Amino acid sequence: MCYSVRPYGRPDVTTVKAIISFYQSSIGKKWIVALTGLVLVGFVTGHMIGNLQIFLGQEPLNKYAAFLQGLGELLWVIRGVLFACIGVHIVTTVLLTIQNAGATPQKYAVTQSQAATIAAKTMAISGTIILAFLIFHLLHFTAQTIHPEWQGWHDAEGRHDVYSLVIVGFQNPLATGFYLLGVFLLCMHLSHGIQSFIQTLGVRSRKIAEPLTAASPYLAGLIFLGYASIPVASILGILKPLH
């Protein structure tokens, strides 16, 4: 009896073709959009919980920020995975939209458009604004290229004073307005996305699917309120910088 031998670790050609075929299909793209979306929902929720420590004071938030920076290379690996998920999510969503538009008769598309939610209709526009918001947010608070002087701000323990720079950053009405718009669109996108991947991942039980679908706008609303509370409290003077 003869067996085909291939080098250890090299993927089988048939497997590679199956993966490519799966990605090229509409179902495959929906799965990829759903799974990357789940990763991003988890990050958005966790990031919000971490940021809300600002209401506990300077010490907890700066300690949390120092912990993240202390992860070193692991932090860059996490960021790399997140950026990859964002990129794959955006590209696959665009390709899926184009594929569906080409495969759907015009009459059916009109019916679908009338039945679609506002979030679904504005997904492309809101997605573009969200991407611009994310880039601005990273430049503003993470890279601090817009205000390089913030890099020299430290608290009494010698840690980067993230607490003060966040509050000062949100005391700018334009920055706060753009942030609130970006977060609102992100949460609208998130609400629609949760409903979509419930269907994509095959949650067919009404006892599970219907409550999750009904709860998605409320979950998105809570996330919006969590994120919005920080800039609103900063611009109203409820939170005050200590630097």
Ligand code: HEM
The other form holds:
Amino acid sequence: MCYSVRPYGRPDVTTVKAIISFYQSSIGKKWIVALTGLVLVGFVTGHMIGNLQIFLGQEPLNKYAAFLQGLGELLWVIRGVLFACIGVHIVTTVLLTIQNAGATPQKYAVTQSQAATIAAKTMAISGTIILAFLIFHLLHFTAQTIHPEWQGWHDAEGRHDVYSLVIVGFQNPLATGFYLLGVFLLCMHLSHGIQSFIQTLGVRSRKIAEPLTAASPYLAGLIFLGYASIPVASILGILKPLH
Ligand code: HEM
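Alongside the form predicted alone that was just displayed, please also present the structure of the form predicted together with this ligand.
Following is the full complex, with the preceding chain placed first.
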């Protein structure tokens, strides 16, 4: 594939055509789904580690949240990349499903027998519920449209009291139930997604592909436990709001 760029910086027509024809192919779409999925796995892991600071107390979590907010324009760049990945991941998956419905399957670089697990069979439904969960989550904790009064909550240092609003948010059993469902489906989706990623990108070394495939449900399980621990600890009163 030719990726040459013209001296004055505009991409060559052949480059654009090559990119379009790559995207039009089924394998090309699988690559795009895999690479955007990888970015999303990175975000989900980082977001979980950041959120787990809630167990260290109000100060570390609010400090971390204030640091993220303080990134200013960079935060918007990160959000732009994140939401672009979510959009491209979803649109490409839908296009791929339509394309595959009437096509003869193309061969992977590395073929591996993959049992059709429940996670594999429910990728579309789990993906749709995760999207609904994400929209609810953004309205709940980021935009705080559901509880506008949270916007006025601050700690002794004058920082936004993210610590207390998360705990109060999870004291509602309906919200907690929806989070647990969303996170469970996310982890099922991830478990199968990691396996598909390995196959799509054709990880040739069996020494890497096999243990990674075998480890994927455990990695997804760890992510589930990390995320689920916060609503569970909040509703059980282990974590207490300070507001
Ligand atoms: C127990 C589980 C979770 C907790 C406690 C939590 C907490 C939070 C909080 C407090 C924010 C707002 C940050 C701020 O604006 O200061 C946030 C934003 C966000 N969360 Fe979560 N989250 C959880 C699970 C998830 C999951 C599973 C996903 C992915 C599917 C996710 C994706 C996001 C996204 C995309 C944002 C917006 C980031 C931004 O634009 O600033 N969260 N989360």
